[in-house]
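There is one chain below, alone, in structure tokens, taken in the form predicted alone.
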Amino acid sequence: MSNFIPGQPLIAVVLRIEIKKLRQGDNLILGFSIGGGIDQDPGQNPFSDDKTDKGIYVTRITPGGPAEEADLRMGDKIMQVNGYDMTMMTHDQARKRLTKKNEDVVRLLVTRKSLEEAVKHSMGSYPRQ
């Protein structure tokens, strides 16, 4: 995270993001890549603070693609896809869940670490003397 300042609190915000897949021939394009899964080495995940975290993370966003338009961001952790829990899936299961041919829209529940939100919360909750 480029905007991280040591000593600043980071909090995770939960967001609902809806991505309309882009049809290209027979393919439906989401415009992002994922990393992680219970079958992967969590120590290799650059986005997790906890190196035992086997969650599914967004690792790449295609510029101008459907995911970018929906404001999905690199480093977002995918918790649910269309209501299905994604926290205990293999990488392949997660990929298949995201790329189902009969779904034009993918509704994601993601957590995002947000310094901005943490700053807003801390400013709002403590009256200055």
Second form
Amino acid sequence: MSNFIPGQPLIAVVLRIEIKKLRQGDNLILGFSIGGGIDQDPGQNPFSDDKTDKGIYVTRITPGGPAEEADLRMGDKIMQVNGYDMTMMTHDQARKRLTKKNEDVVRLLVTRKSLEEAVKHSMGSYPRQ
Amino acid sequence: MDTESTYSGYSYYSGRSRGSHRHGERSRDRHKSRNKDSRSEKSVTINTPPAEPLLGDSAVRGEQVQDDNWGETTTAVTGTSEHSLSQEDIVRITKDLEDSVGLDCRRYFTLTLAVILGLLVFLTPVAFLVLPHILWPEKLQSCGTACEGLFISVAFKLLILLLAVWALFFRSPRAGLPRVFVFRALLAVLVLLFVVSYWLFYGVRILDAQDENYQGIVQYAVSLVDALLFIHYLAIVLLELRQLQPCYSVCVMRSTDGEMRHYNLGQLSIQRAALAILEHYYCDFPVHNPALLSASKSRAAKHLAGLKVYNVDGPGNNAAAGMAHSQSRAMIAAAARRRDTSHNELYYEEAEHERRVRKRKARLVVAVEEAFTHIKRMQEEEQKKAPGDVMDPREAAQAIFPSMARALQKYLRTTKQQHCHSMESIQQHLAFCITNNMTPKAFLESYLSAGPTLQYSRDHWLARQWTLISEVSVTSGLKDGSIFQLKCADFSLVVTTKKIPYIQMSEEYIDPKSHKFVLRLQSETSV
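In place of the form predicted alone, the structure of the form predicted together with its partner chain is requested.
Everything in the complex follows now, all chains and molecules, and the chain you saw is the first one.
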């Protein structure tokens, strides 16, 4: 993940993940937990490279849940949810974005460290054109 | 590691026959020390020549003939000797020293000198003013208004000087110091020189010439009194103010039990510093109790009594210089090898003593609390109503004392304090506590722990005669690293000095509005 420079556009390699919400009783659940936010303490985030990164991270995946089926992994940073940017959100705002009752499907853009490695690796094996 | 060397020694010894000689023991030492020198600190190589010398001090070494019976007549070190002094003897000797004529003579001599100097100083201005009127009254100009105003000034300044000198110098001496007080002597000499020079000038220029200008003479007298007031200011600064700022930190340690205290002193001479330290000693140090030291003395005696060095090969060739040295090393090595269980005894004895003291203390506290419940203070109104069986504090103390006397006596015996408190003093203290509405705990506090020397009766202040032992002159000032001793009959106080370091302080300003805090949040929500 590239370091965040305020005011500059953020460049990252992202993966598109689509999760269908599962109905459990009265609730629609996605099957993962989030942590982080601009109102939280970024130093305690175990998944981030840069300890000043206040983005939303996936901290836990419920086994057998919709997120696990959609191949969301622990440690992923959520960049967009259904088109809305998540990099500058408070924790509560992020939660609300993910748990809207009238949405059945959430389309996430997530980034993880291994993606960058894979891209670099694949770029390196082809000559520049 | 120690036990290892000891055990091996013993096992080897038991293997040999009972008639092992000293020679064999020595070779064993050498053999062992070669193997274990690096590991065991207690094995010592003894490099003595084959002929061992006699045991004894250097006076005996000159003897050529060995008396076979001398071993039986020498004894190990015991606690007392023939010429022991009892406590009463010491008191008598110190009292004799105090009543000696020499010290008093010096004190009176200084006092008379001071009085003469004072009279000279006070009468000089008056003499300056009066002498012209006596010697040449007709030639003298009459005194105008300004001149008479100066009379008032002289009078009041003399009064102020009198009061100031009374405040600074007319105090009963606290102590007799070994050497003269340097600053006072210097000031006295200065004053004397000053007054003498004024008299000289007066004698030559005014008396001889019979000056008519009386106002000038009065002004001269006023200038003398002014200068005397300034000298008095100098005296205050030198004698009182200079040593107030702390400059040295002294560490005072008592030689018998290692009680240590630290004080801050200013720039003083060694004798004045010693005086200040002694005044602190009486308030701060717990009273010297010789009964508490007897246990360690008996242990030391046991150590020495255990070993004797024998020379089996006969006297004679003892030319080597390090004879006594090798003897003591032999004793140390033998003592190291001996199985010493005195530490065990000490540990259990101390634990047992602790338990006993605590049990006695519990009994004592309960007894005293119960005794205090028998007494009630009568209020004013009640005093008028019931005049019978009313006691004053002393009688009240005597009434409740028997119920706690036994427990208190047992406790004092266990903590070896029984000679510090007499029955009379205990009853006095009890009456004092009752009068001042003290609780039983307050009454007991002075018996539960040893207090400073001031707390006890006057005969405990036996050491009013102290000796100052110092390698440098006692009138020289305190310096960093100076060491001196204050000796009295029973113990000595060793004083070491350290300079208080220069402190460099810097400031840091904190804006009161700059104290801001945030919460450290880390929540995890499941979606």
